[in-house]
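Only one chain is included here, represented as structure tokens and corresponding to the form predicted on its own.
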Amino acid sequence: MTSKPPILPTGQPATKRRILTGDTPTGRLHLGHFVGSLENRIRLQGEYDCYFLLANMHAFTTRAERFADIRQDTIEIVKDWLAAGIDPGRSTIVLQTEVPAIAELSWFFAMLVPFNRVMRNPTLKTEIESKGLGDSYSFGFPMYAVGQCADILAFRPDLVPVGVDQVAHIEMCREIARRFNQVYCAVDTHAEDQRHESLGGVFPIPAALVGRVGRLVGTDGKQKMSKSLDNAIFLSDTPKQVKKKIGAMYPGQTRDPDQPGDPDINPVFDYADIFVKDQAFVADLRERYRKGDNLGDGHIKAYVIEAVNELLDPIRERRARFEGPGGDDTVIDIIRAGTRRANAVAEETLAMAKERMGLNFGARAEMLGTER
């Protein structure tokens, strides 16, 4: 099968390796998202052909009755992306529910993975527990784990920037890609992952790219940062909100400022390691804190507050451009333009997959009677 290469926003043929990642719209993004994945996406825009997916269909697996919230959360996440530095002129923003090839691939992929394998996915099990779903989750909830594989493979990426908690999902995606290539493309079961495409496989075996911080602790100092746990610092928080949240962090110990402390159990020092640019300065603070050199927790928090606000200031400024009248409409226009480009790639992938599966009875447009 031959086809033209997909066209990038610049109008140039895609010759770069491709990235696909995204977020489920469950609310605004926070610092954990930024250091876990988002900053990698921003950094790699000039180096890769980037696709960033809004997984709004997945949001319905646990909030089907809150459809209005899902719609607005989708818009808010795009604002966070744009504010953080995602450039729609260099990257493609994709709305999952407007790419029909994803749903069709999800169905095909579901035939290639046993149900008990899906339910062994540790990320899925953690979500069931953390959200208190028990046995009441919808039939579609475990299906989203397969759907996420279709989200990725529909764009045939080489890399998937994710937080460490999503690595298990990527591993299942890799398994499905291998299985499809082996069953339908006659790729040898012993073939190395990097050779699958050259041996005739439809899908590359994508690799997870974990951010520089695998798991950012929340402001409670214990659990992973999460909106649902009310321990998050959002990219859109005001300087005052940042100060209040970090100022309330428990330092892991109770002590007098002039008594020795242990920086290794103090989550505030974790934030200092991540966000304060001058790491020699942080190392000095650690040593002074360990010696009890009249250095209180409030001093450390003040440096962290300053560093976090320095990071967020330009993000807040860029986000403000989309907060006024017409801001949502601008975001929706960006989503529509990106999704049009993305559909060309996803439809190409689906056609390749269906041809290998013996389902190439006619072009989709011809079968639907919509060809021009």
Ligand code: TRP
Contents of the next structure:
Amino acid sequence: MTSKPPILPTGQPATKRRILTGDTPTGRLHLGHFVGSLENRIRLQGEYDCYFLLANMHAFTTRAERFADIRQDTIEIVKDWLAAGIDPGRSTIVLQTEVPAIAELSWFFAMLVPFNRVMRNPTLKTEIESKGLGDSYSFGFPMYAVGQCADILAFRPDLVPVGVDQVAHIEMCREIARRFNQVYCAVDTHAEDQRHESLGGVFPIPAALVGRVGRLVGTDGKQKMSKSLDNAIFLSDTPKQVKKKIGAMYPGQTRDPDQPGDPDINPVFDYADIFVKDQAFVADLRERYRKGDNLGDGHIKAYVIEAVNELLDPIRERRARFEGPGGDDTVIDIIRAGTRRANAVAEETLAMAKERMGLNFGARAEMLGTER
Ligand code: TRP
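Please could you give me the other form, the form predicted together with this ligand, since above is the form predicted on its own?
After this comes the whole thing, all chains and molecules, with the earlier chain placed first.
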């Protein structure tokens, strides 16, 4: 078994505070993921001890028969992460299905939340609708929301960087953490969230950290950017694909370049706000657009295309290292090394939780017969 990290007199491990977040491997990542969460993860890598989870178990909740796709999507999403700037030397990449503590905690947590509370989760409801699951979704599907609480709490993190659509899950996670600490660690029901750990709770009450753009509009100019809506610009798109997708965007209105236009209903301006670095320049473009100062939509798109490609160029360069023969194997090695590190933390959490629950009958290694 792995050794536990040292514990400071304050009760905190002698390591940096932690971050946990993850993605379900359902396909390639796009710009919405980047500005919604990835950007934050990359920025916080130095400051925090970061765990990035491949939620491959969750992929099975809606695609159990498509196991081969799930395996490949899992590998591809790691390529997206590494390309985007996640550094496996500093951060830990975790494969959910090889962290048994997560599955075990999921069961215990499922007993601390009413069934109806889970089913009221707005993110689940939206997903049932948008994925057309009707009433024939698997029993495991709503279970993933409880599982996500275990993903998070297994690492006892302070922060969970996510897009807005995930905030409902984090809220449920906070409720479960409070409840566990109250039921099994005698933390007072009125205790402030920040004091739970110092009052003896096993779990911190983690906070969601939403990226600078909560919801990025897709190239259809209407709905949220999403692979399934076919309105996404992927981190792996070529410069040509980016040019084509942005070039085809409807500017929200029909206008002549020398007639006044409304930049506020033009989704290309949303992208200009988010991706063009020189914001004084964008403000000037808006002004000219409003006046009808002979500013064609193609012009604005050209600036946006350039800005997006500037963002994606270094990502493309880094990705090239993992493409071609041997790329998948390199990725799998990174997953294995990370998951091993992750299990040290998750096993420690599970042991702490079971101890408080009166389930300390014997050490894990003894029970599994793997002690040396
Ligand atoms: N449900 C998240 C998504 O689809 C992925 C996820 C799984 C996650 N476990 C997590 C996100 C834990 C944050 C924390 O994007």
